[in-house]
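Heads up, the chain below is alone and in the form predicted on its own; it's given as structure tokens.
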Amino acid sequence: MKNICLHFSVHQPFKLRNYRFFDIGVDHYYYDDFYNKSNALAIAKRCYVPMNKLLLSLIKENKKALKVSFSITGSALEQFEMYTPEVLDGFKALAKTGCVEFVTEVDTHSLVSVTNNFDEMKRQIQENADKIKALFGQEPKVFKNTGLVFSDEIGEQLVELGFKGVLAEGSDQILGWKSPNFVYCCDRNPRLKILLRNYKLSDDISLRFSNQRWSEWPLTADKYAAWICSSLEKEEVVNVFMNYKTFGEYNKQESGIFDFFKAFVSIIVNNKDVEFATPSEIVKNLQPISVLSVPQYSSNADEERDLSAWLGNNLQRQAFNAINGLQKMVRSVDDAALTRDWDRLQACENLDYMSTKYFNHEQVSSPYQTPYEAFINYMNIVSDFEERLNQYPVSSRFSLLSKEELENEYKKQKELLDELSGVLKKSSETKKKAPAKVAPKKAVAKKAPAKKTVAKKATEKVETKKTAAKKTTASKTAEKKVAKKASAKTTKKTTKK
């Protein structure tokens, strides 16, 4: 029996509001309420309302022949018990149905796959499983990741975290000549079973469906069976992943979209040589039928088919590493509030935001004008989160690292200081060698002395002009009494005479 795996992913980030730059330090609220409540329900009565009720019709009508899977972000389970819990009435319902299965996502809806920080990813990983089995009761063995980002190294961290299956882009550059309609295994370790995902046939919908430019437009149901069931004349499985807004959002109820998917469900189920089957259902019934080695990042994001859309520009990566570059600290304190927004800013249509990749920004529905301002408002953001994680002293931040992390930065500090001892102890024998005349010293000491040589030369001309007073004075007195002589020598001959 040839097998048809449906799957929808369920995505729904918190809106960040307008953060000017005088709000840094001043208000540390993050998000526009009245967006996220009105755009939850808006979808909630397009698409998600409306699609479980059809999915609880066609199982029961089907008797349990129709099957799908889904994965769903924390985020999206955050809004929807804050706005419309009906939403999640409607997935606890067909949980019960035990035909729909609920993989592990991962919650934040962020790219920590790729930040190489396993217990991070773990953490991240294990809270949305943690969810899904309170809520629906089930335990997640095959797992999906944001934008279906593949490696063989994250291959290799989803076995370590007990994972039996992965869903994957099944993209030309990592396939090349091989079909997307088998299952494969990880390069790394086989144990891994993987899942690509057909993204022509699973555009045909979420893309085209609407699209009346499209050639093969409009798609009906049977046009849409007959592609899938020739695909699986040779190969064993087609795998149909697709947002779940495909079904009112993307594509609205005028656009024949709920009863296309209602006549399609029909036509399989009536196909003898096809049926509905779950991710963890292929994984165990099918084989392998070869090694998949994926070396380079994968995912299903536009034509390249890797980490560009989020990652392509220097603006979305400074606010990647700028968001990424916190966790430490994020972790090292006890402090709900911070871990929710840190959470919560993690999430990848913030970096989507910052593309530059398109003519026309409002192709990747973006909030923001431009991708500028979509940067400049993230990172006064992160600046304001920045300096509330700094208010906390630096000791608290060390009371929750790990003993290795812990004797790392001891060797760090250690090497620190051997370093700066070194500095000082080389400091101290270079004074000691050094002559005891110093430059500044002999600078002070010769302008000293040249205000008392000014001095002495006043003093030498004072004196001087004292003596020849003096001289002028002797000469004149030595004259006077050589006179006298004279004079009494005059008188004493005129006498005799």
Contents of the next structure:
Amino acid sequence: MKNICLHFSVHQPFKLRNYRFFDIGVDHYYYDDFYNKSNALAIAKRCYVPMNKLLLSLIKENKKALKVSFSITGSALEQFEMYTPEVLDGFKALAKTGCVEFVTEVDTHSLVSVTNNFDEMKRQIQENADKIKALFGQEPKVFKNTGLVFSDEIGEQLVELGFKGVLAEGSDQILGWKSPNFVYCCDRNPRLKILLRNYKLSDDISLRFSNQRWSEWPLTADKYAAWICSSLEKEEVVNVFMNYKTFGEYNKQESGIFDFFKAFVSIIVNNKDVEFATPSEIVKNLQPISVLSVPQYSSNADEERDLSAWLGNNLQRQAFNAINGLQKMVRSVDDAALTRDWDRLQACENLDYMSTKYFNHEQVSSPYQTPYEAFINYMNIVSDFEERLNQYPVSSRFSLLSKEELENEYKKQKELLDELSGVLKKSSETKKKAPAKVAPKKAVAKKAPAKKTVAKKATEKVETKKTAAKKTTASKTAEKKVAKKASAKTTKKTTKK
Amino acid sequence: MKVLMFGWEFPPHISGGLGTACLGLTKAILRQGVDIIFVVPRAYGDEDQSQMQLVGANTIRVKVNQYHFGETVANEQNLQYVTIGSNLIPYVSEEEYFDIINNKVSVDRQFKTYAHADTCTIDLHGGYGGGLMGEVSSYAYIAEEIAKKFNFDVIHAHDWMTYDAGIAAKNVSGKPLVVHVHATEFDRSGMHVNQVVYDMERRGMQAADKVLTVSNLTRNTVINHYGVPESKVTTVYNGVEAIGAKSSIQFEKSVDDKIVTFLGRITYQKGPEYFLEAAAKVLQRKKNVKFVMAGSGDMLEKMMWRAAELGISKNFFFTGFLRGDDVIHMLSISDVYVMPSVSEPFGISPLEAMRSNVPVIISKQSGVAEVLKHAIKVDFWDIDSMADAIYGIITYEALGQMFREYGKKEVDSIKWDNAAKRIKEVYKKLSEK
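Now that you have shown the form predicted on its own, what about the form predicted in complex with its partner chain?
After this comes the whole thing, all chains and molecules, with the earlier chain placed first.
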């Protein structure tokens, strides 16, 4: 039996709002809610809701012969929850049929896999796996990276995470003369099977279906099914991976895409030699035909099928480094709002918009006029984000500091402690003398401001450039810390975290 | 093929974009193997006498000389350069213009310099105001004489003052007329259109066999405001001269601060007030920036008052009108060049800035925005966007690098030769008719 593996990736990025430099340090909200909401509603109406319905009815009609798989990013799930819960219900209903597999994604839709920060990569993958499990009750078995980015090194890490298979791009660059219509295995660890996207047959639907200038237009279900069957004559599996928006969004309803899909499914279901299968089934049932070595990153982006769509120019690289450079800080601070913003800012669309490769092409529907504006907007936001991170007391990032920095910090705090104990001594001395002449009430009143100024001084020493509002909270924490130190007489070890 | 071309300024006496454009265009057309008789009204009289011949055309004496470009141009000998004595000073530097309008300076000054040249017998008298139109018609009269005297295939007239001359030449010779619109009255005056000038422009465009515009922006104006049929209007984008050896002089920047430059006439059309307001916004956040407004014009005083009012005079500088090397100097020390024009038919200056490796911010209401990719485009009134773009370029270094990398390449591809090729095609089609 030959297989067709259908995979639909679902992603809804959070569009950033027009963020001016004078917002830096003033306004910490980065998203264009109005656009995001109306966009989510519009796409749900045109694509997600009708296509979910169609899939559900086709699965029922064909007695579970239709099998598909999805990958859904965290931001898409979040937007469904916020704006269009009916879409989420649709996916849940599909999950219950048992014919739909949910493949694990990078939750943030980021390019974390190319940063060599594998801990962070694992965290972002795990996050998506947890969400999928909570929503759809499925254990992760197969992984799909952002933009189908893959390399041997990534493959090795995936095995450690317990994945049995991975979806990747069947690009000519990595395949050479080989065919994408077989299962391969990873060079570094043969236990990981690789399913390669047949880009020709996938793009025939997603990119070319409604292109009237295409020589094969109009694409009928018969014609398409014939192409698939002919490639399967000698080969094993055709992997058709596409963006879920192919249905109703890239190809509008009027183009007949829904009817096409319906007809295509019925042709395949009635064909005795070919059947639909989920990625997990393929990984389980098919044996790899050979080892596939991918020493360099491959992806599904542009003709180059590499990272150049996201990291092709200086703007993109600088923006990418700027946001990724904050990873350790974000993790050590562990603030819910900051983590959420950081997750969203990592989404690779932000880098897409800065691409200068296809200036004239309108392939990437960028909300920005030029890549330069995209970059400025993004960097303004990152600047604000960084400022927010820096406002956290140093104590929150002790673990990140070098030995020298720690020593300096220790010195500072110690000086502070000495100063404080000195003031305390003085005040207790004056207290003893005071009752003789002055009323006790006055003495207390005098003491209070003195303490405050010391505390303020202390915080000023610890942190510079602070807003008034933050100052008070910070000074409280500093006071606490000092108090802790004084009482327990502990060393810097206690100030971890 | 020979073209009779009417211009209104030509190097070395240039005060605006038109002179530069005419020079670049003429050179490129010559390279295309087309001969040119260039007619230009002159009130200076300091041109190189050694190359001149005097030609009398009836009672009007006209100078014909071979114009020599500093560098080698293939068909140099094929450019005949005709100057006619006339008080046509349409594009005097804006400061002078302003003074003349307000009768602060008598126009006689202009005549005197001319009189030295001792080459003309046209009566030159009267003030600027009423006399201007008279001068335009006398220019047209001279054009008629020239048209009788010379042989040519096509007539090419640059901007409104020469349109009547073009029409006159056409009537005498029966040759096709090409009218080249570098700017319209709507660009110059906003909605306060001078009816006489408008009529003259309209007359020229209607009489022309082909109207060339410097951008689609101008093309739309011509079609919508002058009632010219679409098929008659063609857009030919301007180019920019490749940087010569002359400008290889390097200027060192002597301050650490970032420099943001506005360079142009300080008039309504150029939108200086938007630059000023954007500067104030940037200065609220960043102190180590210097803003320079180079140029002169009727809004200069107002701008100075406004800068003082906003309290940014410490970081906001006015240089007055810059010429020659000063312009190159200014550009080479700039970190950002801003052209916030309210209405700019084309706008060569951002290209010159990019040629000097300066990132540019241009208004969407400019023709050059249609051709440039590696520039930030904002609406002229959107000072928030403008301020943000300025801040972005001076703050995030990768941007400057990108502009240096791509901007220069792009500018080098915008050549006069491309414009000349298209214009030659237009000539061909017309003369074949």
